[in-house]
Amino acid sequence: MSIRFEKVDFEYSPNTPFAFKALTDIDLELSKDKMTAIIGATGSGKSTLVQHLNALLLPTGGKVIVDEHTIEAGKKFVKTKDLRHKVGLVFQFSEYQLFEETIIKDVSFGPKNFGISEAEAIEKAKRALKTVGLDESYYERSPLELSGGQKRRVAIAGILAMGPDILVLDEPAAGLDPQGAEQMMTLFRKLNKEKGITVLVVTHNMEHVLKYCDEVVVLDHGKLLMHTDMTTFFENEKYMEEANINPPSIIRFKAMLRQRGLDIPSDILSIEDLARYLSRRKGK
């Protein structure tokens, strides 16, 4: 599987008043089976670059590979259904696109749209809500009944019943309590590990990246910063610096550790991992 970025551009309101380069020259790799952090300040580009991995936004300039679709500046896309088959994306607050009566006419409703039967679409829905830890008891319930989380959940499952090889999601915890985003990155680092999909999570929490992300992409400005691993990009504090982005606490009390003369591995990313880490030196 092939995810690229060539030269892209992006320009809203082109030859307008209003026009907006919110995309230049970018040009990137994004890994198979990996789960990756699209991070950056706000305005930074980061939706605006994962739109384009379904054809939701057409490049100005350059072209975006996923697989053997080609989506090229100038030239007409005409595989999108095929594309969004393969691309899932989860915009921030998906749950305010819920709209059916009941919880599994929503969650088949995409599925359904692909060419399959009806009975298909829902035993894909019910495979799906399963995933996301709902249960036969929702199946007939309204969308409207359910907590900001479940909503989330049910979003979420509507996109899985599609089956897609990349998982894309907007700043997918944005607005849930702790316990409720924590829940919600566990899910998609099982998708990720267990289901084998391409997960790529626009964020801004670092706790998250950490815990959660193998890689790391940062824009600033429209303009691609660095793509990295997760460890070195944390190891780095130039990369930070550069990226205007608060470590996480582990890394700031790794850092301050250091400072006062411990050697610090850079595998440890955890307190608990420092934890024993610092009991061991003790014992020595």
Given for the second form:
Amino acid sequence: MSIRFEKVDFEYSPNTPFAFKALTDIDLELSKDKMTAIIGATGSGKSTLVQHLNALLLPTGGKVIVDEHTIEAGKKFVKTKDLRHKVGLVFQFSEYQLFEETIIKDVSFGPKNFGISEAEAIEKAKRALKTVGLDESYYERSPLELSGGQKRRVAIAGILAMGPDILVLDEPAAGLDPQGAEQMMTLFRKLNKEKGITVLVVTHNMEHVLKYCDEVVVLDHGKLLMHTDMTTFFENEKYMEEANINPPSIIRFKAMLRQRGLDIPSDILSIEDLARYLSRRKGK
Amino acid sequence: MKNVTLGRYIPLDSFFHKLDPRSKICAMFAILIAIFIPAGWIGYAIIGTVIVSCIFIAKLQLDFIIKAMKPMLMMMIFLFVINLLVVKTGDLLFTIGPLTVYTDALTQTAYIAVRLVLMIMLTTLLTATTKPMDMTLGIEDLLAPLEKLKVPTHDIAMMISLALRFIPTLIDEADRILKAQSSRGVDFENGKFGEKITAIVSLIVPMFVSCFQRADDLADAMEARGYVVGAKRVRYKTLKFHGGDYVVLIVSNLILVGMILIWIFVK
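Having looked at the form predicted alone, could you now put up the form predicted in complex with the partner chain?
All chains and molecules follow, beginning with the one already shown.
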């Protein structure tokens, strides 16, 4: 069981004046049951990469392997529906995909498309809505009258209701208020740790990466720059420099302390832990 | 969806790209009329050579133009079939069962096909070498005399330029929603009739919602920057005729006159 990219190339509109190479020679194996962040500057190919996971984009070179499915360049891939059932992809600004007249109908739309009976789909929709924190009073309301953050929750519930093994989120927290963003990321972390769903998050927010993710994939101009676990990534300033990333405030703070001769262990990654550590040190 | 080439601007640096949009639009109309003058095959040969050489001067690739014609292929086949069944003049060519085919059916279809191909080549040449904004400026200037008849030419031009401005945005948007719904298991390619309808609804409703939202935002943004409907406006960019513009206008009108002469004297 694996998620693997083997020498994947992807080019938009090949053989036209608008041809654009978005991915070059990507070799990547993603760990299952982990929460992985995909980071990189705008236009580095993050969204393009994740769209390969459920065959929305087909590689123009190499192959993508998701469990028993292999998508190979130049070959026709037929099991699209099975793959999309397995890999749930939540797009950037997913609130724009809502269209049904009630929330419950919209959330059960996905499962129904995969041949699940009406009653069971509604059951799944209810569970998914509960997971994202929307109670019964929302079921019969129109998704279009909700606030932006609530719409986003409904859209995510729509994907969760499909019961994916792998959940891919393209900037799920973009445009949400800080509190809403934190709740969203906590939810994904919970899904990952409690339900064993593999979570991939495309994000620009380093604080989120630090706080919620286990592994980090860095892309740069369509090439894989590095794939490492989160602590190693934030421990090495060189890595962050190479990836042209502004470190989270806690990492910067630790670097400043180190400059003044105070070495902080690498496993301390939150303000709370740091405060506790410092007070304990002072007590000694 | 991103492979649509019909009507797309290609940023290159050529004689045609530098021309004034007004002269290009006028020249296009002159040749468009010339295409509809029944000057026979000699006429089409002349117009065809002119257009193809213009495409080369504009540094456009021929396969780009051919791609632009693909959507018209179905229409040409349809026309061919209709003509085959309807036109019953000329010499009898052959009979297959109840179907009789006459020579005029073939020549007429050929005429229509050639006209269509020439028209598409011509209009693609215009849209590929003219920025949408320049095009609307040109249209506005050309419509200016109508202002005396109280036609709101500036508003018309603004509407056209806004519509043109949003075509790529909406294509991207449609592409995104299409992918989002595909991720939710919607099958846009196969599926039964009922499923197809749900698929289309799942695309159209979000498109409408976001269009209205965009329109609202755009109206606010324009008002915030002081746009008033019907107010007198000055222009940042003014159009100017250069030597090349006169050449293009003269050549295109010569072709038009030539076609008329061929029509009168050869036939």
